[in-house]
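Here you get one chain, nothing else, as structure tokens; it is the form predicted on its own.
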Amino acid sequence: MKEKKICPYHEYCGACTKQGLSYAKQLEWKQNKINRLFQKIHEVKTIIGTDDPYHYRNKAQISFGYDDRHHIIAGNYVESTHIIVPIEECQLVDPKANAIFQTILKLAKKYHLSVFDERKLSGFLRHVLIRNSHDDTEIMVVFVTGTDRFPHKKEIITELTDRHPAIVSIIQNINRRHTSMILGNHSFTLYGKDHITDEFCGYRFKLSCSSFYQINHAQTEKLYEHALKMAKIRKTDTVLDTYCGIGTIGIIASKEAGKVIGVELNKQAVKDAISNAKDNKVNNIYFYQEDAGTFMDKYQDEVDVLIMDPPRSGSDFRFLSAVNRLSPERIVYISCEPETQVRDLKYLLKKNYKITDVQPFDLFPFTDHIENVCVLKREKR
């Protein structure tokens, strides 16, 4: 792997905190960090790095604003501010997405599109989000706008799809609120499909504009396959996949399990999960739209393996106490924030569980973030 030059925007953008370090040094830094976090809990295996740390993001977003001369610009916000750093190419973003961003910026200038002003809650173009399949055969473009009206919609769609024929879906999402959230609550399809399809671990998954899907395709395949191998799932096992999203890890686990139950609070994600299971002809998985803690509180049947992949904030006391009541034989805890993972593990270690394996992965090169898989086994009921 050939190291690239340091990103010219890194001093201002702030997204890549590890710019200037070789990839080997980045992995060393992450290994040391997670070793420190787990030093009193369990031995940590060597972090599994990615084959290519560049252009790994299959989902990217860019924000729009004005410079001092009131010229339209596009780029990333400086961390904790609303100041935009104009960017022509991001080293983390898929090359086709980089090219599409630049085309959209040119079209915005050509057709004199207005930019959304959060203080006045007026203006049109706010963000653009791009999702691509791992082989770039299907690309979705989402225009996040402050108004329903889309000036020069027909001309922009025609020019955009002519220049980038891999685009199979163009969505308009309306977000008029004063918020740091990218997407609003209302979306509609302007061109093509309302989703793209990606192949992952031998299965095909439909992704809508709001679907949660890991951004590093190749590395997440390694992580999920490794995590399920660590879980030692048997044909007689019932697997409960909490925080299941669109059903990715549960559907992958279904080939080894007797039955899989997926629980997810987001209504659209559950619809996508049911559709994904049907499309992949998986008949032993069942999805429920509910808070996972509430679901576990009233679930009466035995669970052999519980999979949890919570948000960065980790799990709350209600969720963990419900896990303790359910008392699964094995727990697979996938975390994108090892600090909150350690906090949650300390609770479970007091409840008759012991750690059998800790395996970190690097899903986010050039950043501080670490993905970590921890497997626990119940010692007694």
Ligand code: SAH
Given for the second form:
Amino acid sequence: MKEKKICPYHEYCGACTKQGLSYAKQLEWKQNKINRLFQKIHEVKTIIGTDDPYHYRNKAQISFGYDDRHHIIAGNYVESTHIIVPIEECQLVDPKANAIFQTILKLAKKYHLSVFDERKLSGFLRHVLIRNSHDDTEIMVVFVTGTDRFPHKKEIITELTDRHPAIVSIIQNINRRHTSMILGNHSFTLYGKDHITDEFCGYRFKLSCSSFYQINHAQTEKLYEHALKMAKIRKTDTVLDTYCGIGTIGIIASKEAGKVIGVELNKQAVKDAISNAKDNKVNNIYFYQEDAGTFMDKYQDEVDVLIMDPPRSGSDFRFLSAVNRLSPERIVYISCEPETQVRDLKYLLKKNYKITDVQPFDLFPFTDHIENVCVLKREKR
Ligand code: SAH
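Coords for the form predicted in complex with S-adenosyl-L-homocysteine (SAH), given the form predicted on its own:
Below, the chain from earlier opens the complete complex, with every other chain and molecule after it.
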């Protein structure tokens, strides 16, 4: 792997905190961090790095603003501010997405689109979000706008799709609130489908503009294969896939399991999960849209394997005390925030569980983030 030159924007754009470190040094930093966190808890295996730390993101966004001369610019916000650093090429983003962003900037200039003003809550173009399948055969473009009316809509869609034929879906999302969230609540399809499809671990998954999907395809395949191998699922097992998103882990696990139950809070993700199970002809999986803690609190049946993949904030007391009551034989805890994972593990270690394996993965080169898989086994009933 050839290391690229340091990114010219890195001093202003807060996204890559590890720019300037060789990839080997980045992995060393992550290993030391996770070793420290697990120091008194369990030995940690060597972090699994990637063959190519560049252009791994299958989701990217860019924000719009004006420069001093009132010319439209597109880029990332300087960390903790609303100042935009214009960016022509991001080293983490898919090259096709980088090219589409540049075309959109040109079209925005050509058609004199106005930019959303966060103070006055007026104006049109706010952000553009791009999602691509891992082989770039399907690309979704989401225009996040402050108004419903889309000036020169027809011309822009035609020019964009002529130039980039892999675009199979163009969505307009309305976000006129004062917020740092990218997407608003209303989306409609301007062109093509309302989703893209990506192949992942041998299954095909539909992705809408708002549902969660891991951003590093190659590394996540390695991670889920590891997690499911460690779960040692048998044909008689009931598996709970909690915080299941669009159903990826549960659908992949279904071929080994008796039955899989998926729980997820986001309505659209659950809709996608149900449709993904159907499209992949998986008949032994059931999805529920609910807070995972509330669901677990009410749950009364047998669970053999619990998979948990919570957001950064980790799990909560209701969830963890229900785990203690349901007492699954094996738990696979996947985390994108090892600090909160350690906090939750400490609770389970005081109960009936012991850790058997801790395996970190690098899903996010050039950033501080670490993804970590921890396997627990019930000691006694
Ligand atoms: N396992 C999935 C998603 C993991 S990300 C995958 O690998 O793709 C975490 C998921 O937890 C997100 O889909 C998010 O919508 C969901 N989530 C966040 N808070 C939740 C809660 N309180 N209860 C259930 N799901 C929640």
